[in-house]
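Read the single chain below, which is given as structure tokens and is the form predicted on its own.
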Amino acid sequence: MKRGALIVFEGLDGCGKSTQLSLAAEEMRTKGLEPVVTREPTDGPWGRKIRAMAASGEAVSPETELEWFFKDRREHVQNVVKPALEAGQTVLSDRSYISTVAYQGARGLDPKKILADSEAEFERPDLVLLFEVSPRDGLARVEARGGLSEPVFENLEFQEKVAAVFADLQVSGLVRIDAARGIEAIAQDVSDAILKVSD
């Protein structure tokens, strides 16, 4: 059976990834297909326990924040993204290891070392969405929607450190959206470039 393609959506916090996600699995269901749509950190105990430092406004170390990723990926790739993968099906994933590169590389860490061990162990993907909206336009999305709810990740400085790692970010099957047009535009976009990787 031909393997299934692996499509994550990465970007700043409100750079309107999970609103295109939710498009383009809408648009596939249109067509006959059934993506699994997925995210990390994920609803498992690590990525509660993540959700809930990040809620909670009191950090962990970087190096505690990172084994909790990783630890919270194993479980995923292993029970969620492989199996589907292997049945030929394509997931959607609100996030992948290329957060956690951004995210924890702007925690003092070493982007290049999280990238290199993220790939050697965990399933590629065939294209990596990044939408590119400034960190300052991307808080005040978040805010509209209803505050701050993760006042770890989502504060100026650190978005900003965040943005610089994502600027310099060079993998395979990267595709850069500028997200600060209008929904249409941006689905059209990811249309286009899922369209690619499906051919």
Ligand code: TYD
The other form holds:
Amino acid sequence: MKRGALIVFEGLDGCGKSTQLSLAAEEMRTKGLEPVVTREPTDGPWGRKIRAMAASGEAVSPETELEWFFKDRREHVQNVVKPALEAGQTVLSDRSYISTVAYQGARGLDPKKILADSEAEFERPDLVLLFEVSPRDGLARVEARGGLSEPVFENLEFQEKVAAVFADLQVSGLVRIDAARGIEAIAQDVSDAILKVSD
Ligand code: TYD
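Instead of the form predicted on its own shown above, give the structure for the form predicted together with the named molecule, please.
What follows is the whole complex; the chain from before opens it.
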């Protein structure tokens, strides 16, 4: 059995990655493929704890935050991502350890160490689609779709720090996408990039 491809969708809050993931999944289904669609943080116990913290507006220490994301991901990779890849399925994931590098890096932790630790422990993505928008535009989109519900992460000062880590990011399989354009132009780039890794 040929191993499946792991494709992750990354970027700032409001970058449009979730919309693009849905479109990509839909396109695969029309071709008769059955991608596994998933996300981090997950809906499991650690993911719920993270969302509750982010929504409460009361941040925990960067170290605690990092630990919660790792615990959530450990379960997710073990129970969902790894089995799917081993079964030959393509996995489309809304965020991955690349978000931990950027967001917890923006909290003041060392992005290089987070990346090295993550690569040592977790499945490496075959494709990292990084949707680039300005922090201001991203937050405007979050507001337009129903408000800033996670004040811990969704504020301009913090998003600017996250954007700086994303700007410096160097990982294999990275494809940067100008996400300030219309949905269809972006979807075309996504489709082209996916085609290249799924031969
Ligand atoms: P997000 O993808 O925005 O999920 P949702 O819109 O469903 O709440 O992720 C929630 C927040 O968590 C987002 O602001 C990014 C942040 N995050 C991290 O700080 N580190 C991580 O490792 C991940 C996966 C997400």
